[in-house]
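Starting off, we have a lone chain in the form predicted alone, written out as structure tokens.
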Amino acid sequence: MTFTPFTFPATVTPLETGLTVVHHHMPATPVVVADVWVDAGAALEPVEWMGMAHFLEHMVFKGTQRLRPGMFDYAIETQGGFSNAATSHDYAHFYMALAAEALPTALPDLAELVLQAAIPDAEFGRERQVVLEEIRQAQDDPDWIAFQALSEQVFPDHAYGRPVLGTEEVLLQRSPAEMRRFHQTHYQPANMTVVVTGGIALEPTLDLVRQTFRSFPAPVASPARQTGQIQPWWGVRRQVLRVPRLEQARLLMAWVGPGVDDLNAACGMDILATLLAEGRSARLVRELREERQWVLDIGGSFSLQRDCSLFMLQAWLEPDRVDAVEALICDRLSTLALQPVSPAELERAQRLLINDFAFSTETPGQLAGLYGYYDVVASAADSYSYPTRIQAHTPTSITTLAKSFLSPNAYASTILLPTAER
């Protein structure tokens, strides 16, 4: 398989204050995305403060000394925008989508909502009651409860196997004055990315970015953050749970991969991933799906992250049927590791990814989401080398990440069962 290679297409201009830019122009598109990336994630939290990024993520849009709650979003959907915000343990980011016109209007209030948020007393408890609710819905999802339990398995002494949302408990005892705190320790111009994508050319947007994101709070200290190790362990970690008016089972299977220090690695287990469950004839798809159908579905996913990655198998099935079918994988794993793929095969999974790049790499949103969370974990260049990256691994180095990582005698499991009737 040839390819013709991605070239970043992207600029990076790291400014006097320490804030970093990242700019795309896309003269084509009369649209533009301003995407803040801060490097204020859940692993910065101490353990007592579980929660306060993703519920700062909420407060920032509730104003500051002079935005007043709401106005911002009126703002921005009166001019037919849009805007949202992420965390996760890595990043919080806020973004807005609109006409390019428009930009140097909205970013000035995106830039004063992100660095100078009030976090208002009043709406502190208000909105809090919103992230409790949050994690009730959250605690109602199978899904979410199963990969909660199964992090907290593969994760039990470093921050990403606590819940991003914190708990109630926790959030009950935290404090307006507590999260001002934490927002002038981490949300400083060295932890922080701005991305702009679209319809605006560089010079102008470098002016602008330098103009807006000015005053950043005055930094204070924070409790010591308590991120944790990873520790590696031989042996299956396995838990079963029983859900109420659960209708199907779920199997969870789940190994520690490498993280953004070892990019190579990272990408041949995504191809480890599409190799075993993605599309109609990945090996566990066609054989447990298709051909025995011992499952509803099953999938794989490689989640990239900054310490240490996650390598999941998932499948819905019959409860009677979770034995066999984590067995059956256990086995096909043990095959992996000792029987190179075929170059057809490993083809087929290069060729997924590749196509799955360029499809992601298309709109405004899409690239803005992609250069800050690279620059983020790691740089923002990064992200283009991913097609070359995949194309580079062999069915000899897919075999030896196989037996590095993939082991049937190392892994976490966490099986959802229903509830016992009486």
Contents of the next structure:
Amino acid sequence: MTFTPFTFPATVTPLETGLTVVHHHMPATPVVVADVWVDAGAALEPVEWMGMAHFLEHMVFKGTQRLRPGMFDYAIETQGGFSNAATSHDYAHFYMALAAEALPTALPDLAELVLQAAIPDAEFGRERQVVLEEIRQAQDDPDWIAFQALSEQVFPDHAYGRPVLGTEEVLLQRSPAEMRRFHQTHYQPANMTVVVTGGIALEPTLDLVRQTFRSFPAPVASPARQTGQIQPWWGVRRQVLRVPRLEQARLLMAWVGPGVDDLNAACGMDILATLLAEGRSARLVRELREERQWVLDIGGSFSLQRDCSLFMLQAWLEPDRVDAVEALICDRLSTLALQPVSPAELERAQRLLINDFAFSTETPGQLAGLYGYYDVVASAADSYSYPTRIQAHTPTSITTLAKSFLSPNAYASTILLPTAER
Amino acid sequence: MTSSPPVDRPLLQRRVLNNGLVVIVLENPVADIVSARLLVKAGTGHEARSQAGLFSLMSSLLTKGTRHLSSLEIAEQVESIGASLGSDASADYSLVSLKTVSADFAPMLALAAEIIRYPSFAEAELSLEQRLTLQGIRSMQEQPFTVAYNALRAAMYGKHPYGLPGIGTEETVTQLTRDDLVEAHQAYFRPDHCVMVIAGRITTEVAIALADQNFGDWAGPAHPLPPLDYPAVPTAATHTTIAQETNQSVVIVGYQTPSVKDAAYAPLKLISTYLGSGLSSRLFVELREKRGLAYDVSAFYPTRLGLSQFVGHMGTAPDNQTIALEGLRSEIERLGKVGLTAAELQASKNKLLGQYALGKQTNAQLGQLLGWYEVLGLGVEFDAVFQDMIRAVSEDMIQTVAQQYLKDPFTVVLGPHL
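Now show the form predicted in complex with the partner chain, given that the preceding structure was the form predicted alone.
Time for the whole complex; same chain goes first.
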């Protein structure tokens, strides 16, 4: 196949304050996205502050000394835009999409919210109720329960094993003053990347960001983070959970993969996930769903986080098939570590991933998310090295990765079964 | 957004082939991608009650075998060039869509024509999909919102086909046969009943030529389709309770509201925006931000050819379910008494029109929207007409429509204390 390397179309500008600006001008669109990424995810929490990073993300929208709760949302949305935010273990980010000409009036407010969050006492208790509702809703979702249980199993001594949402018990003990400390500690320029994509040129963007992202909170110390360690293990860690109202069993199998210090290998893990479980001609989908018909569905995922990556296979199936499917997957992984994949099979996975990359870099919003995420876990420019790294893999390199990382003798599995019949 | 800088909007062309197939082309060279979709003017809303799930099953089988190709061969052709090919059935239409890099477009369109025109509906694939569908129907029981919403839909629509989930029911899906699929395919998949949209880095001439080459000799039946006749819906509102040991209660209210072709459509879209869209929406501010009752609280009013519904919903702690139901109802029904102020109406218009623009950023999104307007019988011009209709809505229209439709809701509460 012909392959045209992708060149990084954005610029990365470090400002004097330590803040990083990533910008990509897309002249054909009237839309602009501004996305503020902060190295202030749940991995920075002490254990007794579990859930703080996410709860803070909610409280940021409760305003500042000047902006009353809801004023920002109202202003953005009545101009035809929208804003939202998300938190994971490695980051919190706050974004808005709107007409390009509205950016100069909207960005100062977004900056003020993020940098000068007031965390009003009166709003704290009420918003905590909202977060507790979010937790209750998650606890009614079997797939959330399964992933959470698996994470605890894979990362017993690391923050990645703790829920980003926290728990009711811990959240009820937290105070607005503690949250302000967490905010002042981590919402500092060196921990922040502002991504601007869409219909605005570089110079006005940099001017605007310089003017608006300047009043950072005075730094204070928070209780020490308890990120912890990721320990490799030998053998199979297996747990079975009984879950009410479950119609299908779940089988989740996970391996810890290479981290951001080896992006070539990480991209190879994406290829492995694809050739095992992406699309009807993928090995496990074809055999387990189409031919043997042992699963309702099966999927693979590879997620890159800062401290390590997670390779996961997930099947939805009848309870009495779980053991057979798990054994078969182990057997097929052994094969993968011994017999090189055919060039055609490898090329199929490579094309799927490279085209998928092209399909998910169309809009300012997609690009802002991509740049910001990479800037938090690695560097923004690494985002566009992805197709080239995918293309560089060979049948031999894939076999080596399968052998090194996808051992059938060392993995974690979480199984959800329906509560026994009453 | 009158002050927006001039931008190159995609060039739109609409042609009708000799067999009646409407072809819409959007030239937009910005990305090296072409997306295409074929929309069929028939969906789950065309199903007899005894055949619920027919269109959903048909759409999943389209990609699973043709006169020349097996299921696996189709998958390999698509996946080996890294394209995407999907099919879906909605209430008012069915859809086959594909996306490729520009260089791969011609062979993928030929493959799409093959699966659209000559599906085999092989018995082995049928029984596999039937089994997977039945498991999918059972899986819906795991999601509390879905259980509650299905109950609302059943109560509001009675024997109307919108009353059942598109995937069908255990009883009906078990009964569906190959003959049913063949018959429905012959009846509804016909060129004069379809719209093809091709969008991306391709010229109009090439796109039309490819459409003609692959679909130009597609002949439909001579007789026209019988008109669609919906059964009457229940008129007396009901309250349904569902006991489940969940952590959160789900509270839903539904009001019967008219179709996209009714004069109330634009005012109701604005009311839906005002009440349920975004972080500044009335339900979000009053029930979540001020009272902390919910994480998820929203409203929606889907665009439908037949009778639609205006739905408000939230998830809340079981102890709060009664005040949540009262809160949802009073916020929605309040509009019949007080309407919207001029400022609220203008803010809602800006919000709706801005989000509408943000919803058609990619070729695929814009192509989907225009193709959908075509199969609904509104034409591509509805893209502009709709925005004009929104701008023309007055405060009086909001209040009149709210008084007429936003009263006596069907309600559902699902939770542990019932």
